[in-house]
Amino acid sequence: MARTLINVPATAKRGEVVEIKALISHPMETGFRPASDGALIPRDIIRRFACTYNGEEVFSVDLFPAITANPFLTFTTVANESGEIALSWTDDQGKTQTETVTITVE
């Protein structure tokens, strides 16, 4: 689907609040903009983002056309155990892109 940039600390102490940053390159076409022929460009936005930590959802958000192109999200979670953090973006066409990173809790 698109290029992503994810920033999650590789290690954390048990109980530490960690900041997760995620960006996806996406045009976020609103469906209101005309093309050169005057026809409206079909809407194509990321409509949902979700983050799971070892399979448990820790953050999710529904996005709407007012969100900028290349949406950048920052949120926090508590590092309780080592494992996998999965970040998923779903667009209007039903395509889902999932990226995973691992975090080691000491």
Second form
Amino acid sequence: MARTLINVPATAKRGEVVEIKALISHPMETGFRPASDGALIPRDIIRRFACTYNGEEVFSVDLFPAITANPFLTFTTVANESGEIALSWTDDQGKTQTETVTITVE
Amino acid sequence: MANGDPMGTTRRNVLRAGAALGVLLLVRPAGATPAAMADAIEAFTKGAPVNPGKVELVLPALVENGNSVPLGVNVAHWMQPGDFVRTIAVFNEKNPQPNVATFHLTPRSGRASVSTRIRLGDSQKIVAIAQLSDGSFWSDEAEVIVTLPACAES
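Having seen the form predicted alone, could you give me the form predicted in complex with the partner chain?
Once more the chain from above appears, this time first in line as the rest of the complex follows.
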């Protein structure tokens, strides 16, 4: 399990646009970089990021090797009800890591 | 007088030639987009016209380290059901692959504003294209000068 850093406000007013920041530790190996023996290091990147709000997908990203190691994303969503925000990262092997945070809407 | 004076005709011809050259140089950059990026944009827009405007691409003009360049894209358009920014795609000219990232938004996004960090393999032009829910495309572009490219071994 890779380490993640997620920043979501704990509380929000109903209808407020909240900013979500998400970072996961990952080398994002491009597949274009030679190792010390000259052979290319095989590609290994996070291919897709998705954010669901109480089960409804509100934002997603297709990532390419041009995204830095430890990909960092900021985006916004409308806080319309209390519940869970789930962030998931999927890599080249199809392995998905999901982290959830709770948000309270007043 | 006109035919007899070689200076006058020469100067006139030189100026004409210079103006023609200037036009040629001005026309060039529009078509000089590397083919890979043009193909990737074509695959994204499926040949639909792309209008300049609405999109704001936030990138530093000069970066020292191409391994981590902050990139932001804001689209000046509201996010309401039935009228929102559907997709924001970012392209580059000189990295090994023309795609940088594709963001999929929904009316629940609230604002069409995203940011991330990207790698740049060389000084180059970056293009951001937004697709609205009505199917129209809007774009912005920025030139970035990179002192130490991402692919150089440090």
